[in-house]
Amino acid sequence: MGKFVSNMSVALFGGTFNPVHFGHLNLANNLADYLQVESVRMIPCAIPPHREAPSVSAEQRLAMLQLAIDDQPLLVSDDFELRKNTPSYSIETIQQIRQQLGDQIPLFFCIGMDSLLTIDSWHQWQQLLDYCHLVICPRPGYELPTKGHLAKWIEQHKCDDIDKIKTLAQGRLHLCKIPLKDISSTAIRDSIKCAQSIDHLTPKSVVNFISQHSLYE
């Protein structure tokens, strides 16, 4: 499938990358892929409002990811939630790049079905489709909800033709079938902390930062 950039359409890819590893590059090249879009702009967040702050420097965050997309031409690092002091939202930070590409853009922004699950969590949660269409990556033990005010939502707006979607700005909820690496940053700490090797996890490069900082250990 060639890369589509007639309308510069752009997809957002964040989370904590605590560390960054082959499963969030993976999963970025081929959303780059299948959404056909100009890059995938991957977001570290500075302080997840739903989680536990990382254990690292979101400047350390940041090296890391840089250093791991150096070789991917599609892939982009954005530190803009990172520059803020405040909780990273992420109505927030699509209000701030929709504003950036104007109003006939398409711009994807790409969870998992476990973030689905618990978006009515988050904050203005209603208003992200009125800035962008929703992507869903399946995760293995996660299934859409079958009732409630969440799935009446999901199905309002659900929409499985890509080509449709992609001649729209915003406004959709589309579930895509891209299978997931078997990677998780919780494991590669857990490794790092037993001392057993990371380097089928994560890029070299990656790996040389974590030891010189000795980081996670």
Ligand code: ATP
Given for the second form:
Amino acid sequence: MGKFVSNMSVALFGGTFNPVHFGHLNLANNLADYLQVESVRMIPCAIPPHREAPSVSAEQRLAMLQLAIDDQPLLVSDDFELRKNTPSYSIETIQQIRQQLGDQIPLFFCIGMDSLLTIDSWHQWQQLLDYCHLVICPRPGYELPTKGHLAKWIEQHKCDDIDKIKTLAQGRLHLCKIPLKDISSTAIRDSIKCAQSIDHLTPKSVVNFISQHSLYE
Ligand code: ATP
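I've shown you the form predicted alone. Could you give me the structure of the form predicted together with this ligand?
First the chain shown before, then all remaining chains and molecules of the complex.
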């Protein structure tokens, strides 16, 4: 692991984005700033291995994401996982991106605290840090585990010094303190079912797309 040129480092932010919302966008923009990356690659997953298949097609989730980030210069969409026809294992996406970057450039994989709590069920989860750093964002209602093998693993790899992490290509877990909006895709889907407005939860272009295609009704 070596030193690097800061603006070459890469941040990934994966999710179902069913649909994308201001919580995702706000967090991704703050991460770009905090990690000093040129952009954050937002990667919708095709077939989430841990979740029910989304009710809306992968193409529609990607289309909404692209509409949402159209005016967001720091955010880019990446359809890597949608181009595959196998389950989206994060380790495979990260390995592939690491291969493209070479072994010197810092790679940050950003997930919410809710995802960290189930990371030990992910395919080859203990190898994730061989390829990237994990940046954990707080999420209202979710706390760090305090006991068990996951707590131990977190403690072994945790590093609070973000400036130090930025000098390394991979291998650290960082808990960041970026404030989050209490919004979820579930809340959006539920609001639509109850005929409530979602204007304050996701950009207007996404609201229009949802209504034009009668999604989540
Ligand atoms: P759902 O309600 O369907 O579970 P979600 O709102 O959690 O969806 P996902 O697409 O599953 O959205 O989340 C992708 C990533 O974004 C996860 O790592 C999750 O922790 C994070 N995330 C989701 N909502 C927020 C939010 N409001 N603020 C910050 N991060 C979020």
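Residue numbers count along the first chain shown, from 1. Owing to the predicted nature of the structure, the values given are computational and were not obtained by experimental measurement. If you superpose the two forms and keep the largest set of C-alpha atoms that fall within 1.5 Å, you have the rigid core.
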- Message: On a rigid core superposition, would residue 104 pass a 2 Å threshold for CA movement between the two forms?
- Response: no
- Determine, after fitting the two forms on their core, whether residue 171 shows a C-alpha shift of 2 Å or more between the two forms. no
- Query: Would the C-alpha of residue 147 be classed as shifted by 2 Å or more between the two forms after rigid-core alignment?
  - Reply: yes
